[in-house]
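Heads up, the chain below is alone and in the form predicted alone; it's given as structure tokens.
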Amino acid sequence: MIEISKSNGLRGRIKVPGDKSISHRSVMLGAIASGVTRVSGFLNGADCISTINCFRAMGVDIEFDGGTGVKIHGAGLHGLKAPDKVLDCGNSGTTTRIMSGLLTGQDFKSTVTGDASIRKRPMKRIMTPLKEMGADIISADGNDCAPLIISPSKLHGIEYRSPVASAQVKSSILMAALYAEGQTVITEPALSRDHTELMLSAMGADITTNKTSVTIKPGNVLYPQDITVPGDISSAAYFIGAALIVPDSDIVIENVGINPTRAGIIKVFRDMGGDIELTGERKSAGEMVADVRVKTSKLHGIEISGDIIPTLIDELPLIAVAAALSEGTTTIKDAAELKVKESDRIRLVTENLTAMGADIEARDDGFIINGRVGTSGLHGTVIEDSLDHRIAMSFSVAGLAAEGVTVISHPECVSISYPEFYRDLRLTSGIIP
């Protein structure tokens, strides 16, 4: 149990942990390449030391030195071992989407669980695709969600467009693409993150992207890399989220991740008034980077929906709160996917939100949010967070901007994204013991 009280401002220069979705795919594509791929920046985050533990399961040999440098003795496309226990991929829905793919073009039978909420998350959106590939998977329970049987099996290349734009979907049937016969063209109704794109392409795969559309040939050999992972923009978007709402607030993120399929949280609070400054814009490792100047400022509610939602998922909860401290009415949509992340999102942040004060009504694919203001604005209160990383930290942020004590129940639930979380709250803010 942690308690927050609220500001007077964030103050000071942060870096936060490396990218999420970039380390979870340095170890995957890093494990089926041909020679030695380092990582440095690698978030050392309990989703992420699933995946490792996953591939060292299957005789890849990973160095970790229990920091942010990783070092990946790839196999090569075909040599992965047959794992002697069931793949346990913890809390992280990456890991298991994306590694079933993969998995589904070995010459071993595996199966892959999770702890209780995976094993309640809809895998059937993987299911669907790769069984049209010729893969043979099974909910070993018949509910279609794991554990997942994945059995040797022939695949070929399918044109599949996706009724959702989910990263971890595209990402999984990219993996079982390099060992189908004939090329894959996978469609999205809008751009999800495109990170295993770009680390396909500089590892050396025969893969194009056209708009929403991505196609992927088989090829023989992923080729070793250097990767240095950007800071993740959905830990920065806490910060930058706090540094908005909490008066006297002026603060830099440094080396953050701004790829534009991720970034949607910068032109949303941008649109909402919000006071924020990218400078140092750089590549590297082809992601785009720069640091992040973020000062208090006046939001305004506006509607967010349609394509944008894909690049800001993770991040709608942080944007709730915020536009709970906003003038004006913010209206969220098209985001039913919420439901369905490691917590019904929609109903928590909804039930938070309300005990601490704010107008908020939840519908199937979002919120509608009045917003409310100087004195009558959010007060302290227990919150529910349900072991659910992004609710415990998005109202950690709330917290800081109410009036007497937020509770956050279950405070180590942080430690799948972002370990050091309430480390960076109390050096920028000061007001958590």
Given for the second form:
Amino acid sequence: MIEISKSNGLRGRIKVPGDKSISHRSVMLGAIASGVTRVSGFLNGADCISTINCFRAMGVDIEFDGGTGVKIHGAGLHGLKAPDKVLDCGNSGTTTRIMSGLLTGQDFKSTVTGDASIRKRPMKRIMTPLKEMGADIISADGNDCAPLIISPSKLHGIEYRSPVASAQVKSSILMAALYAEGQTVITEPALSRDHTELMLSAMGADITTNKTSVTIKPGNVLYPQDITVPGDISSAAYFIGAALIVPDSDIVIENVGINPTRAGIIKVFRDMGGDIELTGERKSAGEMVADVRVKTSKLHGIEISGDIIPTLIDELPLIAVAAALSEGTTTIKDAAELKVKESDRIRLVTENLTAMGADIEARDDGFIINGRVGTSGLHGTVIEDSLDHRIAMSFSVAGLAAEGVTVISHPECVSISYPEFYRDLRLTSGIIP
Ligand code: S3P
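Output the form predicted in complex with shikimate-3-phosphate (S3P) next; the form predicted alone has already been displayed.
Below: every chain and molecule of the assembly, starting with the one above.
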């Protein structure tokens, strides 16, 4: 349990930990590359450790320095070994879905599972296209959820129109496509994060992209890379949001990944009136990075919908918090995916913000939030986080701007993506004992 009280302003410069999506991919693709992949800036969080453990169980030699450096001795495309235990993905949907695609191309049987949250999350979205490619993948309990049992089979390329803009689905198919006969084309309803495409391309895969489509042909070898993981914009987002809504704030977050398929949060907060300045924009290992300076701003409501949604999907709980403290109405649409994240984030955001005194209505695909600026603002309460790291962090930010004390019941769940979150929050805001 952690108690958070009102902050007098966030100050200073911080660096957030490495990008979770890129860290996962560096291990998965490094494991099937031919030779040594060196990673710096790796996210030492529970989800990425789950990925490391799964690939170690398949015989990959992974040296992890316990900080942010990882050395992966790639086994080559056909060098993974049959695991002698169930592959446990913990809380990580990214590991479960992307690794399952990779496993359909192996010549051994495997079982993939995870924690209680993972075992409730939909896997049909990957099973359908993977089966279409010829994969033998079944849900052990027949409920289209993990555990998944994957047996060897011969794969062939497909042309797939995905019903969801999901990088996990896209990447799962891309992994299987590396082992399939013929080319595979995936088209998404809107472009989701493209880290897999960028890394595969850097490793020499035959992959091309065109707007919302990606085409890949199988190859014989992936070349290892030195990968520098940028700071995770999804982690930086909490400090950006906090600095905007807490009076007298002015902070800099250094070395943040601003890949356009991830940076919707910057555009949306700017459209809401946020004072956000990007400096030192540069490319690092194929990904754009910048330092982000944020000052307290008077925010107003906007509509957030359509193609921008996949570029800020994990930030929507935080945006809802900021919207509750903005002038006027914010409408969030086309975000039904929030219901199938680590928790049902539409329900939890609505219940927790309502408990803090906000005017919010849940919709099937988002929220309508009437900002409470100039009226009563928000007040502290006990937050139900359901062990969801993004709910815990979003409502910690809400607590910095609320009257009274906000209690986060399971602060330890932030270790999934940002183990030092409360240290950094304390350093910048001076609020937690
Ligand atoms: C991720 C993709 C997104 C995101 C998740 C990480 C990834 O999920 O919500 O936190 O690394 O590919 P979906 O693919 O389900 O949208």
